[in-house]
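Let's start with one chain on its own, the form predicted on its own, as structure tokens.
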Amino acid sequence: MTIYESDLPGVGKKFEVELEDGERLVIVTHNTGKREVYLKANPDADGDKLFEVSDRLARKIGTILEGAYFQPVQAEAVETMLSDDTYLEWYNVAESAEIAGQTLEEADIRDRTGVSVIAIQRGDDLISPPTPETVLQVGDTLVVIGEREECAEFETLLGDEV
């Protein structure tokens, strides 16, 4: 999948996403925050406007699409790229995880890997921000932020089930 980005002077930015069947999804982000979404049959075709949304609604839709509210398939890790080098990722703590049963302070995750644990989903409860005394339990979902290599290093603490 290729994404083309271009500036629209006085308007904002345009992103064209190549779809598998040769179509392109075009997203125009206005300087005001408004988003317009178009579908083009091919790169040279005119786009048909699908919808227009406000900045706030676009962010909510984006959060839903990335799977922050619901993952249709149980996944061990979910990632969101914040920049070229920074990722926000969700990881499940498995029984085989080295850090299971340890406090954040004991696990020393930031010094060992470089990632920061910014939240923990435990059942229906969200622990944000977790304290150094927070115990990491089997079944917890950890929300971490870090660079790609740091996230890969963090995965080594989660055992063989990742």
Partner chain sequence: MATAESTALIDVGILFGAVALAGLVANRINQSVIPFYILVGMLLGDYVLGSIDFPALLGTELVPHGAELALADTDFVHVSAEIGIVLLLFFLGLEFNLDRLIASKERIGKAGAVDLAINFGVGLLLGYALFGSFLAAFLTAGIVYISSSAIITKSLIDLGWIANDESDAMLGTLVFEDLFIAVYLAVATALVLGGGAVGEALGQIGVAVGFILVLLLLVYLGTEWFQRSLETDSHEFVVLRALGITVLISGIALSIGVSEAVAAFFVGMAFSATEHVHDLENLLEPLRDAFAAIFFFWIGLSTDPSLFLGVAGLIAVAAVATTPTKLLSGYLGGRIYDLSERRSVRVGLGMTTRGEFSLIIASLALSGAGTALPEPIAEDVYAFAVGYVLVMSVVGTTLMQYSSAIESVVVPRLEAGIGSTSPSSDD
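Having seen the form predicted on its own, I'd like the form predicted in complex with the partner chain now, please.
Just this one chain is shown here; partners and other molecules are left out.
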């Protein structure tokens, strides 16, 4: 893949990206920030204008193309970052989980993994905060808080392979 860059005095910059089959994507970055995107069927063809976008929108599109804008979301665990390394996560207690049927005291989650269970959703009920005597049941949704590694550790307790 070759990218050609050239100056357009008074206008901005032009980038030509070689695509497959000799096609070229031409991106004109105006001094005003506006981007125009053209497609050329071959290096000698005239450019067909595909679209033009503002600087802001171009950056958004760019990060999406780069794969950096959206984090892939796992269906099982919804993660929310509270600070640099602290996550609020939701986990389902499956039948395979070794802690199913144990009280929180017996499961000893805090000491074994470092995460804290701050709430349990059971059907329509919300148990918050749970007590040491609360029994963990299959089908519960546990809301836990902890660092990334601690959360990963906790997932293994649930029987989910990380």
